[in-house]
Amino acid sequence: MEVINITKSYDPDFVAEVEAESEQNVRLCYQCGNCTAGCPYTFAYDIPVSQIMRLVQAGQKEKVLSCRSIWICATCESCTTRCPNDIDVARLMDVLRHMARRYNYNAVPTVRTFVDSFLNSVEKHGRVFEMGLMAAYMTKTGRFWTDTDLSPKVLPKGKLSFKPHRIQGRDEVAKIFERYKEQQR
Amino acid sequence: MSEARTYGYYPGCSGMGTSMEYERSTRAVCEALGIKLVELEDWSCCGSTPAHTVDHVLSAALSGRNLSIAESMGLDTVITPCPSCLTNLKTATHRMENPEFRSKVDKLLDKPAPGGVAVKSVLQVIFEDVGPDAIREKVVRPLDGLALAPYYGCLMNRPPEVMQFDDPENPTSMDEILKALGADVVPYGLKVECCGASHGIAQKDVVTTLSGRLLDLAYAEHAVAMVTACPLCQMNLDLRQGQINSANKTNYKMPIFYYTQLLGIALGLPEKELGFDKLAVNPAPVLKAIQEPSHAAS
């Protein structure tokens, strides 16, 4: 078993952090294991959900944003919709989320990868392009087979476009990430 | 149902790519109903599951854009076939009540988000505006003893003090509405059990996990057909349903239609109009087990 010294690692500026960003009160979870035990992810985690509560009470930050499983989580909010203390746990994974990518953590790549290619299609046309998110993903992880073997079955049902879907407004979208990416620095 | 209520109308992207048969049947099937759909003009991405993983912010500065294009056209309340688009409008608008959270947003914006849009599903639309009773009384083709898995996913109700919709554990409404139309359904406990979501790229192994124990379900709750009201779930159940039974070595061959249509069919509405030849599990066998309409039928 695993042991953690927290008298020598709990790290209260995160705790506070974790609250502040996600207006949540941690110190209410009693650790009753609802979230986990409805929480479609845990076969797929390295820590279950109620586990992961514990740690952020316990201020270890280390531990938390490194770990796979705050890439897994879906925001599915089983989560959230059945916790006794109404904290709202899928918002806290979300913020964990936020600050694993603030501090450099990148447990599960592809995920990661995912995210940004999506974003970045938002950004350039205001829409997704789903076909130009495809690529990007696929050139970023180097992962070409990935879903390959659906093409057969989506382009000749003609949903998949092979241009973006641009709006008009396309600037403004931009400007919306650029003024973000600016106070982020 | 005298005269045409007006709604703004969010299609959200896939609408315009992978869930085109979701977005006509749901236009077809609104008509229809006398649901009149104003399309926001030049709407933008909501930012989906992407943006709110990345920030609070940005993701309700994304949704925040769409609401004020609706409150310029006049529009009171915006409603969409998507729970993820529903979800993150919804959100925004939530947390936009507090006010800091709000001066942060309109910080991203050209200019400062709405305040008195609502926003609500199709799906609600539907139920609460129409409702089953007058449903039932306009179905020329009923889906007579048809057993359908009726399948929500996990955003359209949850959490609940955000969605304001139906149950978060228990969801009836499509149930309701499928059963007006005639439809048999089946007990189905994983109606609100996420389907694996946006993982289908980037960890395929949980979506053929989680969607395969979806499909299994169905299949022994003896269901003919999945239903769904989400296009991402219904792309994960239906698209990928060959990975999924080369995963867990299962051989469904289960259609996955979205609610809005068979509610058409139902209503009589011509099934090129409701995107059945998008479906990639052949929906043919269920299909004939459909009666023609009533009227050309006598």
Given for the second form:
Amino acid sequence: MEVINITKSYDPDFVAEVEAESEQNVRLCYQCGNCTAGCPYTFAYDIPVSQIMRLVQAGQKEKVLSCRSIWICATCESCTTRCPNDIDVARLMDVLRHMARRYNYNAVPTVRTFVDSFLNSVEKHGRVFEMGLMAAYMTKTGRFWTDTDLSPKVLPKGKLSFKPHRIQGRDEVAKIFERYKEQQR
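Next block, the form predicted on its own, ref. the form predicted together with its partner chain:
No partners, no molecules, just the chain.
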């Protein structure tokens, strides 16, 4: 068991930032463990959800933002549903991912590359262009043969297009990205 001296590493600004962005009061968590018990990905986490909640309460920014768990969370909201104090834990995990991106923590580089490729595709095309997303992800990660065995099954069914589809509302989607970038400045 790792012992953390919170008198030296407590970051009150981190706690305030997490609470402000998530609009959740993390101090309400009393470590019942329902979130961890209901999470389908607990087996893959390096830090269980209930311990992440405790680390946030303890202001352990470095430990929380550098963990793999926040990137593995599927946002299935099982944790949120099970919380007896109505803490939206899934939203909090999402905020932690955003903060990790903003402060350049990169615990799972392939997940970050996938997320970046996904968002770039949506920004450019108004929705995700699957073939372009796959090409960008494979090029950036060097995983050229990942899932290529699925091609003979998917391509004949027309599930993947070689050209992006034009959609209505593409300009509105672009405006969302512009507003986000302006807020980050």
